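For reference, the chain that follows is the form predicted together with its partner chain, supplied as structure tokens.
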Amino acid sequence: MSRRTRDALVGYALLVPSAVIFVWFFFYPLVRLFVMGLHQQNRTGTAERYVGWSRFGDVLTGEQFTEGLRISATYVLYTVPLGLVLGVLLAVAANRRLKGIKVFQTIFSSTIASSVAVASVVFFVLLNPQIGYFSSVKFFSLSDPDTALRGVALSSVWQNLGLTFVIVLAGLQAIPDEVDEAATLDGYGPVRRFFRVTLPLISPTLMFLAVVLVIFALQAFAQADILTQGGPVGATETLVFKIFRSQQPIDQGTGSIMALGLFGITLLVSLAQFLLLERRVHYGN
């Protein structure tokens, strides 16, 4: 056997146990989507019919998945920005020389050790409205469908706080020490200086941080399952919360046809990633 011929073999050798997953659980579970999007299975999962890609039509533009993609972005406006602004925050006053900088910045990326689950329950007991430490404050009340997400969304923001500080940190400490001291001989002040020069140079660090939260808020599902259940009357049940109720046979149908639409959004925004990643590296260059 040629040298050529036994690398290509050691290769796909090499790709099987990874392939075997990907098809197992990514690509197969992709086909499988459609497929029970084009039938209705019946309340024991005994029988299914054809029921044709019209109902990929109804279930887009019907009330549940409207509705989950509607609390999904509102969830997503309430976690991004004010996380990217907080994040910010912290890692430009935990970026300068000063004795002790280390434990703070230890501090401001602790929360990287929360999951979403501790973190759900770190927020429980600041907002549970029975036993809540803040639940008397109307703004992000968990007991009013009204503010119920705001307050979901703080338990979010807290959690990612960690990551978005150590992103942003390492941006900011990317930028060579010599273009803030060319701006301040160039008489910009810190307010300036910051404005003009540091926030330009880390947006393409912000803009992939952007992204990333993005998807981790079209994802949210525990936050939702361990402070509110999805309530009050619905009003924090997120696009993966009404996926992950619809595992029965007969709501599988449904629940399918609503995945294949998040994977939609979730491509798209990957795209955007993409598209701004490429465009970054021609800057680049």
Partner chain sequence: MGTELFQPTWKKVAWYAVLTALAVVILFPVYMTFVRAISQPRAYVLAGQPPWPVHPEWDAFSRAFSLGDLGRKFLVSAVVTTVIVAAQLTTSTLAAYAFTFLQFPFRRLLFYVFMATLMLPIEVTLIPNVQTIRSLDWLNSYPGLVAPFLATAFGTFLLRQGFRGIPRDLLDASQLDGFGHLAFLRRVAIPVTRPVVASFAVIAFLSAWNQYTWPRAVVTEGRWETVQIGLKTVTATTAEQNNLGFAAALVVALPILVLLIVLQRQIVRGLTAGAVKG
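Alt. form predicted alone, vs. the form predicted together with its partner chain above:
Below you will find a single chain and nothing else.
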């Protein structure tokens, strides 16, 4: 046996554990979702009957799925742009060689250590309609169906701000000082230098963050569950929240189809982001 063959066999052997885990925790559950979507269980989950592929069309075009998707899409619009802008502004402000700047960098990145539950509880204390410190701020009121989703979105923006800040700051610190110096010598002011030089150079970082934050927003559940329990009158029932409510055996087929729909939409949105943003991304050497 040649050395090249032995090396290939060793490589495949090292890949086997990862492949087994990937198949067991991804492909098998994915196949199970298809199987459950094709069958209708009884109320006790002791029997099932085949209902066919037509059920996929009924569920994916039904009011429950489309309404959940609308709320999730709105949640994306509330959280992703604001989170990116705030993260970039904080990173630019903290990207300085000043005494004590590490303290501010630590403060700005501190939310990366908080869980979704912690962030949600913090904003529950702040925005609770009865006892919250900012209960009088109607624009984020959790008791109003028209504003509750904005209040829930605030917790996500705050919780993801540390991650956005750290990644953007790393991108800024990777830009050579010579680039800024050359732009300054060419007469670029701070604002023009940021939009003409800095922003194009960190565009790959921003593209990555945009994809990640969109996926986080589409998968949002705990925020709505802790802050509003999906209310008022279903105004914060994201698609994942509606999937979670389909736990009874008789509803598991519907929930499985909605989960597959969310997976497909997340995949398509991510691919579209890569294809569209790739054209505007500058990869500098």
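Numbering follows the first chain given and starts at 1. Everything numeric in this text was worked out from a predicted model, so none of it was measured. We call the rigid core whatever largest set of C-alpha positions still superposes within 1.5 Å between the two forms.
Core-superposed comparison between the two forms: the CA of Gly11 exceeds or equals a 2 Å shift.
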